[in-house]
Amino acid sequence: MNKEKIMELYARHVSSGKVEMYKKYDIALVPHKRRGVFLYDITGKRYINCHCNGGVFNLGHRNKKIMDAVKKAMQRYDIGNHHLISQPKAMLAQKLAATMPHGLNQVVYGVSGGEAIDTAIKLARAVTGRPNIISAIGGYHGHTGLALATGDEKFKKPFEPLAPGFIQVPFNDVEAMRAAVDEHTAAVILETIPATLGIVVPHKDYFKEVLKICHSHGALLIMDEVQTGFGRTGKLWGFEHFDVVPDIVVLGKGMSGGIYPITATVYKEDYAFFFKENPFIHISTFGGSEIGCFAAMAVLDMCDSTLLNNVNEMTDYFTKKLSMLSSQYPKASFTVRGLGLMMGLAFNDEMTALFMVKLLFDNGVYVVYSGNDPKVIQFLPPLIITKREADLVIAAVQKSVQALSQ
């Protein structure tokens, strides 16, 4: 089937709004091959993966140990039975105990980081006994009905009424949250890097200020690392660069190594009482899928030294490299930020990044801009890339500055 016939029929039974505002950009792309950090337009056109569906191929398209545990685990095991006991679920619930601080060890998997992030609220709610939820304007967790709850207007404002007693306070502003936490509060919810605000850095000390914050109301700290987990910003999870511990995580895209959707929401044993008393209060008929269970496990076995060493030396690649191209194309204004691949690039205005992304997708590079800011490209190569593939992305983005200058 060729390209136009597929966009055909993905606008009639599909969505055919995305299928317009491709053709309209002249950006549309029918992935076909893939492998590695590489993806083929059915056309046969070669692009770098830049985005990486925000931290899904975090190891790159079609990973072949991921899908070797996959292809293993399918001889014997099929998705599972929530309702039962599961040797998979609790051997990777063991393994990402082992990474996480003292204390977060306690384990309830979903599908999707939206589903995850609904968890995460029921459970604050539940333990706490409060309403409130909290969240940082320009965030975003999601778009089932909690997570939906927590974002900007234009992501909910259709779907009203939805669920009340969500409040968003400005990111990075100790004395707003100060402000907005009190004794009905249930829990502040925040991305460690958030992605759609534009790939903004907190200062070092916001988290631990959030967490004191929240502790001396009696409300939690939920972490949503469900892009910056697994390695994307050099530590295993973003929270390890703030010194901060939450009270619960939550953890999707990167987790399924891009083959099999797992998710899970990480809380402390503290909270472990509520789901002793009902332990079918909240089910999951697909999530932590058995199969899928070896897939998350065979990313954490990589998700090693050897891979966090890998990131930390191409951000700082890229970040020279780039900066480089920034100095000597004055013309095109951008800067570049982040923490470790988890990186931005941010230009003085939305027309100049639509059209940077428009420029690197005809040279080859996939990436989006933010949703909430975008002026900001979000920039998020696989976390296996190497400097040779570092090399043709920094090409394009010359190429593409270039043209932009002129």
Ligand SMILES: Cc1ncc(COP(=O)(O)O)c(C=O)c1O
Contents of the next structure:
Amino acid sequence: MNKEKIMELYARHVSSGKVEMYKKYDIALVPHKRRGVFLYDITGKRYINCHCNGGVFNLGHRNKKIMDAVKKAMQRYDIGNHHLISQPKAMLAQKLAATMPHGLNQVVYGVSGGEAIDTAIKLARAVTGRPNIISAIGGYHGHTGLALATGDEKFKKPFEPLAPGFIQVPFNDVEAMRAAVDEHTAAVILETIPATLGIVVPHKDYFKEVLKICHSHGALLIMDEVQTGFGRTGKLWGFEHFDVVPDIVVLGKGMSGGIYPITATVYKEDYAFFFKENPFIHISTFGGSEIGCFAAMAVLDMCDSTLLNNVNEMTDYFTKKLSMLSSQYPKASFTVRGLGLMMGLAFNDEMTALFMVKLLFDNGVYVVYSGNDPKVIQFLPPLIITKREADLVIAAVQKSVQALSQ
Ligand SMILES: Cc1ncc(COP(=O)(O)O)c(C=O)c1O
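Moving from the form predicted alone, what structure would you give for the form predicted together with the ligand?
Let us now look at the entire complex, which starts with that chain.
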């Protein structure tokens, strides 16, 4: 099928709105062949994926080790049955627990990040017996029921009435958090580095302070590592940078290895009593599919010191080169922010950032801007990117800022 035909069919049966928008800005990418850091449009044009779907493609597209693990698993396993006891689920949970701080060793599996967030919120409400959930203004935790309720008005208004008990406060503001948390608070839920808010890195003590506030009121801290997990920030888990141990951690995206959807809600043993008393109160037919467990185990095996060293080296390289380009082209200047390869390129205004997204697209680099702060381009290269591939990205950025300056 040619590109026109696919787009016509997609518009007719899946999303006419998306097709219209991509056509309008001439940024329609219909992925065909894909491998490593590269994604090819059906016309053959090559892109370097510096969006990575928020971390789904941390290990690149169609990573051989993940594919091999899944192929091998398919010789013996299938989705499995969530009613039954499962060896792959037990093995993966043991592996996940071994990577977490002491006590964070209980795992509930899901299919999507939103589902895993819903599970975290359900658990927090169940173990505290309290209603309120506090999240960040401009944060993003997904579009399922409870996850949606944590988000901004623009996403949830058409779907009202939503679950009650959700309160938003500004991110990275300890005093606002102190004023919001009380004896009705079940949990505070925060992304370690909110991507949709514009890759905002909070100050070093923020999470420690929030945890103190939570615990002094008997509330829990849930950290959403859906994007920051699995090495993205240069450590396995983003919260490790902040010297904090959350009560519940939510994992998604990169856990799939880009091959098989699987997510997890990891929580402290202290709260295991709830599901012990109610083992069938939370069900997910496809959650923690056994094939997916093998994909996730292979992902964890790959998130070793070699990968993390590459992330840290590439972070330094990109930061240096991108900052140089920014000062070389003052008309298109931007600041580079983030932690590890969870990077944001913050431009002076939204229009410049939008032009830059388009120019980068034309020059073969796929990125998106932050939905709740469009002057920031989310820059998330695959964690396996080599220096040579990074140079291709930097050359495309140079071409784009040059064009932008003229
Ligand atoms: C930080 C964060 N949390 C949760 C989600 C929801 O994940 P999913 O789309 O898999 O439901 C996303 C998705 O983009 C996300 O970025």
